[in-house]
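First comes one chain, alone, set out as structure tokens in the form predicted on its own.
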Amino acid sequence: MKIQFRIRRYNPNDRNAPEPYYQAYTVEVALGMTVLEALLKISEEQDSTLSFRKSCRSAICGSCAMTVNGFSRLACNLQVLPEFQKMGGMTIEPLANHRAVKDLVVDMTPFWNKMEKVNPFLMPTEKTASNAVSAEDEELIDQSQKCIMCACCNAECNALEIDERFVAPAALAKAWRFVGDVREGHGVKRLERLSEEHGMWDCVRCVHCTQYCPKGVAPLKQIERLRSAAMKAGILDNPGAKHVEAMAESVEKFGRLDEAAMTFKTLGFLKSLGKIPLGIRMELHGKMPHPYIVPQIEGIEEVREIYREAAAREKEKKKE
């Protein structure tokens, strides 16, 4: 069967089309040709100046990410025919919010950068060096162990693509890694760090870097691990751990979000005055919360009942 690929196409070496444009190769494509043997093919048969990365083939090494009809994948595990059946198409582009040096291939030098951030290796004290690892406590890393490195889920993060300094989900579940580690000896540093601006808080919770990871790492999943172990660790001085309280307080006091009053406990009161003009534009758009005229809900106590019962449980666990 003969497909048409649409490949993204950029040399800014190149006088006569500094400037992206798209090429199109046809490829005849057999049954359980990968994305990436397609790519192959057109290098060697059609254009030798393709230019993309590609090393072990086994979706192991995640040199060959890249943006397959809008969403990140491993060319080398994305088989062609169903792809092209599902979606109607091949378009083929470098990953995104990573700058382009030529065609599929992406400056990674910012994702090393913000892994060396996060300090990826265990930094154990005398006390904790010879913490023995259980199996349980295996369990809690093991996703985050799983990372190839590929940066698709900071090519589908919401949160990077507005924000270059936002240390990614990718640094963030290599961050619980360590974190997370019996044997880290430094944990509450590290969490002290990642709560700082432009880290763990800033996560929107989009949920695309765990639904484009192609190993099941989960980066979600990892993050909100980092954030429940720094506000038990009693760093609390941040808008992301404020907010994580205000919105708790108001289920328990209401049963419902107060998102009004809780702009106000997120932010303190004199930066919330600075958030005036953004709020008369949500008014505007009719997206301005207002506060409720009766704000409890019917049964309310059922749902401080839940919380009491949360509380003495906790309490039991510190007590073992």
Second form
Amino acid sequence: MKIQFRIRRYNPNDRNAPEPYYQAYTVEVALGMTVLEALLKISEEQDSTLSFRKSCRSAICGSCAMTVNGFSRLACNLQVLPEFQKMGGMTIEPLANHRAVKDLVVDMTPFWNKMEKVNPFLMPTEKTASNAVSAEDEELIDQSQKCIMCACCNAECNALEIDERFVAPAALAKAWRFVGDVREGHGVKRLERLSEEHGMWDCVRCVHCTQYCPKGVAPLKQIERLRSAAMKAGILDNPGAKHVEAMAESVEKFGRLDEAAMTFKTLGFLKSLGKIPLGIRMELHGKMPHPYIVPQIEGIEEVREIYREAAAREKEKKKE
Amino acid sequence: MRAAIEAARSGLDVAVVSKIYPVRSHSVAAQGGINAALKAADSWEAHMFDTVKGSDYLGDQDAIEVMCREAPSDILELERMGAVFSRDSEGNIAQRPFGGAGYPRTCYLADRTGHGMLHVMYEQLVKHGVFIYDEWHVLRLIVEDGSARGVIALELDTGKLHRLHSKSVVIATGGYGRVYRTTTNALSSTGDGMGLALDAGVPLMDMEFVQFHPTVLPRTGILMTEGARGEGGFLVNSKGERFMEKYAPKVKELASRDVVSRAEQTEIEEGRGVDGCVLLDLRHLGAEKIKTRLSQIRGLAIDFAGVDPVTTPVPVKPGSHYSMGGIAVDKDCQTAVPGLFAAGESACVSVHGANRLGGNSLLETIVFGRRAGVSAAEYCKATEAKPFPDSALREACHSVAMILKRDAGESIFALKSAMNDAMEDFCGIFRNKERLAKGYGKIRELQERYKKAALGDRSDYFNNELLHYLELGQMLDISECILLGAMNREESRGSHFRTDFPKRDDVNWLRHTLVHKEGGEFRLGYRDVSVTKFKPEERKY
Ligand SMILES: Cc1cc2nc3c(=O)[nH]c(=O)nc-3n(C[C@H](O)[C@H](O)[C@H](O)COP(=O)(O)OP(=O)(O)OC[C@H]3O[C@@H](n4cnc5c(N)ncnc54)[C@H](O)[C@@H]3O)c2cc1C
Ligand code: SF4
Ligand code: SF4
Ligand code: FES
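Can I have the other form now, the form predicted together with the partner chain, not the form predicted on its own?
After this comes the whole thing, all chains and molecules, with the earlier chain placed first.
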């Protein structure tokens, strides 16, 4: 079957066409053919100037991530025919949230820098180095170990789109790989650093990273593990942790979120004042939650029971 | 990377140069595992014996001894670095059985052993502050007055050439699977380092020994691991016959890789294939078992062959998998040129001889990678830096400019395709004098056409085509070495099977082949095999 590919071309060095443009190629597609195979066919038979990255062609090296029909995918494990039938077209662009270098090749330097920022290596102390790793311990970090560093998650990350300094999901999943390792000796220090600005609390929980990760790493889940580890370690002096604390307190008290009080508790008094203009705008639109008339929900006792139960279990666990 | 880590640990200033980012290296694809005699009931001697026998007695026993003795401590070192091998129910490192091994001694990280190990190497590079020149393609090894001076590399991003001046160089550029059409190797496995070493005056050893894996998907070359047959999968021909009953009545599908590959090839060549393949039939195992025990394989078959093994047999064929031969080095990874070392699949120590056992090559990369790092560090500490020849960069720039300037000429993709056909048809699983001579003639012809090929992409930025041109040059040289070695070795041993000489011949051929390149011409030489503990006997399983 003949299928038309629309590919975003870009070569800043080309004096005649320094701006990005789309070019169409028609490819004879066989059953089972992947997007990567189609790109190889184009570069071998039609246009050898088309640049893209590739190596393993089996979804394990992480080279070939790109945007296909608007979503971050690995070109090498995506079959053309079903994709074409589902989406009604084949548009291929470089990964989002990254600067294009040429055609489908993006600058990965920020990706590696973020990785390096989380100290992506085990740092045992003399005491922790010999901790035995059980099958359950291994299970806890197993997901985070599946990462192939393809950057699909970072490309889809909403928080990264707003703040390019955000450490972003791939590096956070990697961070959990070490924080969650029983042999790690500097877990708390790592969590403190991750709690700083542009760190793990900046994630807005859009779930895109988990949704678009081709290897089931579920970065958001690892971020949540990091967050609860930080709270357990008492690293609370940051907006993110305070937000969660306030949320928990509100639920315990009222059985629901007291959103207005939460802003106050999360940001502190002075910073909350800065939110007054926003509050006024929200009030005008009828969206301002009213702190004084927060009623308790019915069955609040049940909610409190859950909290008591959780606390008791936590104690029990510590005793063991 | 293992070598770089070791050299950095001893306080040297080290850099890694890689044409793809190091975590993209093809080691990442190794699923099965890595061998080491860890248990009290096992021993390094037993591991050594299995390896020697597997190599069809062509492996150097002094080197094999080093590898098997040092394997356990290297595994533990990997764990200290951060790797977590899969555990058994008692919390010890689990070990699974592998082909050709007398004891279950293969450690693994789920079904992503290579991936886990490679990422740990990257982690340690970052930890030791080793500088990474990523997406820099090495195109010259500089040797002057008989010692290594560094390399010249092309920065892919900008198209610029750079000189990297160093006291020593370790080559670890992997295998050359892409010489063949059907291969389990990555698009980047083009054997560059072997070609570069040849040009630098270092001989290649035992190049005629190429391992073919029996269950590879056609077109993409993706590997269906041995587990599929281990779990009870059948191989059938176009008539629906389970043909392995004929070739290996006892073990059938579980015979060794070379035996199964030859059986498949016979079926295909005698007209009982299905579109040039045979069928791997798993249906009788039932959906339940396929989905739980063989989920990875099922996923690959669906993603890459478009068939679900639960309902449809998967077409498979033999494909090139591993390069036993490579840059000739001693057990300290030293090549013939002082300051130049080699390790991993690009090197030939030789620990695999005529046939590699599964799980031994990841081990080789780790043991000999470390040893290469130690050797290089010792060499650096004992020698003064010598100057980098001025003319070298100029010459390299000139030759690249000439390639880019060439106006009309054949496309390199056509040439590569012709090379793949020649190697697959004339230098594959079954070899004989006639076929090999034909292949050789074809490659010589392609060598000439290569010099006149022209590129469609003349730009500097991320010029993939230029990269592929350079790779093709190395692959043609490698093909020529494989063919030369195969034509002259008039016996059958391990992976090298001559229909006109079907028997092993220890009297004349218990020796390594060496190929040198001098003034553009190839010359053959031979070297004795180190035999220490185990005298050659017939290899039967
Ligand atoms: C599908 C598959 C499964 C396997 N399974 C197993 C297994 O279960 N157990 C086992 O023991 N073995 C297995 N093997 C074999 C084993 O994986 C390889 O032999 C081994 O990983 C090779 O490692 P290496 O470091 O030598 O090379 P590679 O990992 O291939 O690395 C080569 C490096 O060299 C760089 N390079 C190459 N050319 C240049 C150049 N010109 N300039 C700059 N850099 C360059 C590349 O960028 C790359 O980083 C398997 C192989 C395959 C293909
Ligand atoms: S869930 Fe968080 S880290 Fe993941 S993509 Fe959304 S904002 Fe980014
Ligand atoms: S977490 Fe998933 S999407 Fe993100 S880099 Fe790793 S493998 Fe890719
Ligand atoms: S080519 Fe390696 S992940 Fe796609």
